[in-house]
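Read the single chain below, which is given as structure tokens and is the form predicted on its own.
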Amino acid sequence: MNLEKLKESMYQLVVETSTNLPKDVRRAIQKAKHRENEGTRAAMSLATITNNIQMADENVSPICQDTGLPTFKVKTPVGVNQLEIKEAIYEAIVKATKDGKLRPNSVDSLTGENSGDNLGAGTPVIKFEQWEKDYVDVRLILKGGGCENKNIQYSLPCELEGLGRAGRDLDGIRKCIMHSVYQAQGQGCSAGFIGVGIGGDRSSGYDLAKAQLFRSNDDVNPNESLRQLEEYVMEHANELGIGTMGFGGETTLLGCKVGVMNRIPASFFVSVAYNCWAFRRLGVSVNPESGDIQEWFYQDGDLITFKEENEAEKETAAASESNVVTLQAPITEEQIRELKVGDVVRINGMMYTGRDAIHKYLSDNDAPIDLNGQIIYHCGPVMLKDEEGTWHVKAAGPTTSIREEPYQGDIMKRFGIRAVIGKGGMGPKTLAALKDHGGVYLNAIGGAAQYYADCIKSVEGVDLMQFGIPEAMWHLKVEGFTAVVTMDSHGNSLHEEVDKSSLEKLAKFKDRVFN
């Protein structure tokens, strides 16, 4: 095989999965949109995604900027140098991340010192598998760590919260689907796709369901049972309300995909891989002599770019600007006292970025700046320095925040910080402290990594780079950063709300017995 074409082709299918969302997602995402009343916040939230969409394709940039882990599956016919594959997928990913196309992800779990490269004791994950065919098959599945936090295993029987019992039968794997997508609620970057693995072992049934995510999301299941579980999945899982971001709406789901292999008479595994409307999966197939890109998976159809429907929600998003609150940090209580759950806030100015190492050091140090009336904003962006040493945002959606709840609340009192935007909303000792201190939590649209990175006008500074680009706390000065109220000072989330209400639709499901 030519090595250094077959070097050419991974990189093309890493930077294409990175930037270009398949077409069959495209679909199921404009279905989404159509489906959603106009002027409701999931509305507003779907029209930021397939801006966000347009902008990734135009810009040829992250469309999130969380890599997560990258996973390749790789078929091989028999005399195909596996070894060759994995150096020209390791030097992609190297280039790749070089480019601004990936952020460095990799970290090591015991100094938690980020490789810089993508490169690291299990990164990325390749699977080798040999077949019959002529071709060599590849396929790349890049998952961010929000999605991946929200994947479940189940062992039945097991009781569920809302839905009772259930058993080693269809009926039981029904409730642990539908449990799945309730316990995701929008800190998976809702609305999903989910793969679900019966059977297997641990590590199996978690490889099963991870493996439905390379199904298009277009096909039908040749298991006449899956099929009508998957269908009904689909229907109902989408009468929750739980939506998208977690704001209520009518689609929660966009896909579902199920696989069964055996399993041991002891056990009876329900594994579900949960993936963000930025489900970013692509394959190829190469030329086993030559290197060459044959044929470009998951892309049968016409391309929905959104561009004429995002132009016509700009016009109308222009005539509703009188409902937008603008803010601009040094932030007062006053200020944050009179937003409520619901309103749009617009921030110009001024915003720090915190991530896990971040809350960590904040815990237990001081912070390397006057963060009085300061916004935090979790996100661990995509960065490029250029040639005269200048630092630029390549990528730069919200992160999922709920990790940040053992620190949060906390930090805001001892800081004075007023404003924190993420995504998925935090827990009740963080609502508690918004309202003993005076702070709001707003809620950006996770995975908007280039609609966010538009905002952001200049990189001002940057302070503990020892963390790593992602957990460094960037200095960032934005323009008409747009995010959501989700839980404010008086003691309101949009959160516990729309979680209280989708667990009462899921109890409808209790005794609806799937055959």
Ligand SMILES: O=C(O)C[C@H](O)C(=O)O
Second form
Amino acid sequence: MNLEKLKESMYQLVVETSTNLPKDVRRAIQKAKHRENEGTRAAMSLATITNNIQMADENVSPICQDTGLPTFKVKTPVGVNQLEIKEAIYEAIVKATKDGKLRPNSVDSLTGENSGDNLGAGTPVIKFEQWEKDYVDVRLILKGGGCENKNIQYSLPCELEGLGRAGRDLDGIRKCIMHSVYQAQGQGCSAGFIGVGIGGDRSSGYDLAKAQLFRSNDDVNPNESLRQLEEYVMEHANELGIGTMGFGGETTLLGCKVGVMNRIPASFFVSVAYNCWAFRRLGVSVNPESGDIQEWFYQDGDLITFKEENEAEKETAAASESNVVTLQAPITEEQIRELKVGDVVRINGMMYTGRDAIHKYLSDNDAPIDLNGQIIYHCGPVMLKDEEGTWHVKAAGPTTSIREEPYQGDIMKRFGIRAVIGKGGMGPKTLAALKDHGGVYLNAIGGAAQYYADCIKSVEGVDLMQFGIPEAMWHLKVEGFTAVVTMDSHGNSLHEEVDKSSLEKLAKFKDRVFN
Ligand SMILES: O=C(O)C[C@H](O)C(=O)O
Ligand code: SF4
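The form predicted in complex with the named molecule is what I want next, because the block you gave corresponds to the form predicted on its own; please supply it.
All chains and molecules follow, beginning with the one already shown.
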């Protein structure tokens, strides 16, 4: 095998997967977009999403800043050296990280140290298999952490909120899948794609679920029972009304693929792998002698660039500018008290990133800067430093906020923070603190990392770099950073409302459907 060529091919696969959403995924997103009613939050969010997809294409930059745990599935003809392929993949990963196409995402679980190049114990994941065909098949998925955290595994029989008993049969499986979509709410950056694995044990069940994510979104399940199940879920999951980013809306699910394997008598698992709309998975066939790419998978049909509809939407957005509230830090309590759930805000000036490590740190240390009246952005960006030592933002969308629930309220009060921006919403503890202290939660569109990077005009500084690039506190100067108030200082939470109404809707699917 020509190793140099193979390294190039693997690099191309990594860059394309991170920056260029596959055609089947684009089709699903476009369909969802056309279903939403103009002027709704869901339509606005989907417009941001399609804008972001176009920007990632044009900038050849990550669609989402979380480039996940790179997972490769490789099939090789007998006689091909798998160690060489592994080496080529490692090199491609290191180079793509250096070039800002992947975020350094490999973190020592005990020390918290970021390896900086995406290599480390267990990362990336590469799974080999031999086959009879004469070419090498390499598939890659970049599945981010927010949606990974929404995976769920059911052990049947069980009791499910809203749905009652799920037994050991097709109907019990149906209930589990419906519940899995409900429990994800908007936190995995809905609308999502799910892969479901029936049977196996706890680990092979999840593997089977994840393997479904490698199916084309447009295929038809050859197993008639599973085909019916997939169709049922696609039709009814959208009736839950969770919608894009959990803002409510017509589309909650973009794809559902179910696989089945045998189990042992005592176990009956239904495993669900949830993938965000930023469904980054591609594949190539590689010539085993030359190392060249012969064909790209998931790329049948026309390419939807979203260019024209994005242009048209920009004009409509400009026309409705009057409903937007502009915020600039430092923000006063009075300004915050005026904001209500549903308001759209546009931020100019400074914001500071802070996610998991920072929230833990601030819970028992002083802040490195004065945060009084300031805005915290739950974000772990992709950053590159140029030769002069200046930092540049390559991708910077929000991260899932709920992980900071144990800390957020206390930290806001202690440091006088007035606004936090993130995605997926927060819980009752934060809501109470927002009311008490005079704070607001702003929801940005998850996965729209290019769209937000474009709003960041300069990086003014950085603190706590010991936590690594995604976890450091970046001082960002922004212009026109748009987000929606989803939790206000009057005790209102859109997330609480959608959770409640979607649970009521879930309960409508209680009755038996499959015998
Ligand atoms: O780690 C991130 O930047 C985001 C993460 O994928 C998330 O969805 O919370
Ligand atoms: S931020 Fe959202 S789009 Fe990005 S990886 Fe996480 S779940 Fe996916």
